[in-house]
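This document starts with one chain, in the form predicted alone, laid out as structure tokens.
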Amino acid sequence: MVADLVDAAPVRPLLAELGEAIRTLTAGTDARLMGLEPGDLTVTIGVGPRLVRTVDPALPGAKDLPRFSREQIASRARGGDLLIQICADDALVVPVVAAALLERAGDRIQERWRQSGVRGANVPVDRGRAAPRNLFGFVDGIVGPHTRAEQERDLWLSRPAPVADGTLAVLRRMELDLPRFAKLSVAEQEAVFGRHRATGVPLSGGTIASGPDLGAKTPDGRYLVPADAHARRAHATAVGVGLMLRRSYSTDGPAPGLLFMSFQNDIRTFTSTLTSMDNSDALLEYTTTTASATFLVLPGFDERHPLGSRLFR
């Protein structure tokens, strides 16, 4: 869910109240759950560039996303002040928690748009890690900062103090042209992604967890991973950026699509990657972006340190 803060509403008490509601909801002690067990419920809160700039325009998260090609985005679906991401295995929990948080916020926020999504069946990747398939049938989100060292380097913000231990989120909603993609042969589909559809293994060989060998060629000099394959155009080394943690969700309304989320500690990780894709990524021929925003995801909180208190003093 993406919302705007009503201008007269102070942000610090709003975030503190949302944080308290999240604590009781995830603990299962909030009567607004109406008897539902929270299970593995998580709620992620982010604040948009406009709010970050009120604190310091130089802070990470203060810049809006630029515009890219293949976008058809209404003004209401671009940007926003507040991200509320609710995840749970029990689908019933999500709208109940959303209603509870909106009730707690009252008339201090105005909803822009919301989108529900699901994760596909998981495919084993490596050392207990798994990744889901997307609506195109391919394993999604194989590469990312999975080790602690990679996460400290590419995921979590380390400074300045008000945002330390937070991260930057990018949110993109896309419609997918499934009928046109489905008309491709399996080999053509695999050339678009740069991976085998059935296994997720790169076309250059190895295992699903192997990074694609971008220099590997056939005996006649053709790249095994095509020049315009998604696995090449979005590859962190080829782009020259860090890794992004991707969490994508398949959607079915109003058209089949993808709710893409990436988390990184430098917004250039995303913008440089998408610029590389914009120039020549075969996958983008089958996508249209209909919503776009970026948020500073706030660090964790507790009773002594309310949500957002380090940033909004």
Given for the second form:
2 protein chains.
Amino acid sequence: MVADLVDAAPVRPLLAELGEAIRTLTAGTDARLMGLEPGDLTVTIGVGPRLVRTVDPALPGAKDLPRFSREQIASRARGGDLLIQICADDALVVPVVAAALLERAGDRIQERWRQSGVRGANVPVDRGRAAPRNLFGFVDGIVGPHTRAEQERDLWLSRPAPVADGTLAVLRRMELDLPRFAKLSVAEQEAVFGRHRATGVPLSGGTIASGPDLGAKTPDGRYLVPADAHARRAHATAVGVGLMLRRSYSTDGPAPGLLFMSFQNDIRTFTSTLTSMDNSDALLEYTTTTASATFLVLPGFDERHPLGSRLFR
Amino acid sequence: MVADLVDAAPVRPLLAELGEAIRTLTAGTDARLMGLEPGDLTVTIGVGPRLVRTVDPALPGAKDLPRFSREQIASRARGGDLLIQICADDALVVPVVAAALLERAGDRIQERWRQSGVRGANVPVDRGRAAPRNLFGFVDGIVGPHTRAEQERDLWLSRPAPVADGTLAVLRRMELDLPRFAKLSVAEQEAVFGRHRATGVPLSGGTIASGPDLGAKTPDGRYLVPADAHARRAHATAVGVGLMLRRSYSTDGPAPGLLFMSFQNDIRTFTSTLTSMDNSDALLEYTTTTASATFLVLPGFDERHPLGSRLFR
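Following the display of the form predicted alone, present the structure of the form predicted in complex with another copy of the chain.
Let us now look at the entire complex, which starts with that chain.
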């Protein structure tokens, strides 16, 4: 869910109270769960650029996302002050927790939009890690900062101190043109992604966990991973950026789509990748972005260090 | 999904083609699945009162639903010509199948509204049967025609021939006021439903599978199942109707709610029950109905007997 702070509502107590509610909800001790088991409930809170700028316009997360091509974004679906991401294995828990947090915030925040989504069936990648399929039938989010070293390098913010251990989230909701994509042959679909649909293996070969070999060519000199394939246009090395942790959700209603989420410690990881895609990624033809926002995801908290207290004084 | 037939589109070939698409989609042989496994995909097709009346205004399913209290229904969310209910364990399959069926129908039908929903965690009831919780935390759909004899009596239409083996569906989408319900104590919540929240057992005792004992009283003469409890106001015997098969879904976005669905062979089973509830059901205070429709669910089909061919000549 994306919400706005209502004018003049002080940020620090609001975030502290939301954190406290998150603590009792995840512990299963909150009456607003109405007896439902929270299970693996996880709530992630991010603050939008406007709020970050009130602290320091030089901080990570202080800049709005630029506009890109293929956007049809209503003004209420662009940006926003507050990201409330609620994840749980039991889908019933999500709207119940959303209602509980909205109630705790009261008239201090105003909902802009919400989108529920699901993770498709998991396809094993490597070392116990798996990735889900999207509505095009392709495995999604294979490449990313999956080792601890990669996460320290590309995922978590290390400085300055008020944002350390946080990260930057990008949220892009897009509609997918399923009928048009379904009209392509499987080989044509695979050329769009640069991977095999059934297995997730790059068209350059190897296993699903192998990086695509962008230099590999057929005997007659064509790239195995086509020049406009998504796996090439969004490839971190080709773009010249770090790795982004993608964690996207498939959506239904009002239209079939993808709620793309990425987490990275440098917003250019996302913006440079999308700029590279904007120029020639074959996948973009089948997508229309209907919401776009970025948030500074706040680091963890406990009873002695309330949510957001390091950033908002 | 609820859709309208576009003027002058002939019903019989449309339904036959939808049936054929359902056959290839459920068989997993349809390219529009984009390689996704259909698993337990089930598609249920119903036709609205306007279409039934074109055949015979005396048929079951020919009457529109009346209006009830606590409705805030936009005109596009009332009624409709076509119900397309798509169920699958893999949530990704649902929007993909919806897109495939919409594409097959082309410009002959126009989508009115769609709502995705989930079934909550199952609570065992009896003989391998289970029922899910709803967003209020209560077990939903416990009572119904669960034996074969009850289903023949109350669920399936037996005549006239063109509708035999079909049934009547009622679809009611409602928003649930979670914050207000959560403010009640657990005992107050249980008085609203007439059942224990954790177990689903009626307040009159027994097991979850026991029918509520509507005559049971405390030593000081109060009903154990309160006079305005949902389990009393919607009780088939108290209302004087047959059993309805309820199969509801919890929803999120734009608001937390319930997509109520019931199936019965006499529409008065639903309308008399809701009239009884309208007068005094304590649960209604926490609901606002935002969509309402009824459909004649077509009997099954195969290659030699296309979907809808018995009704539309």
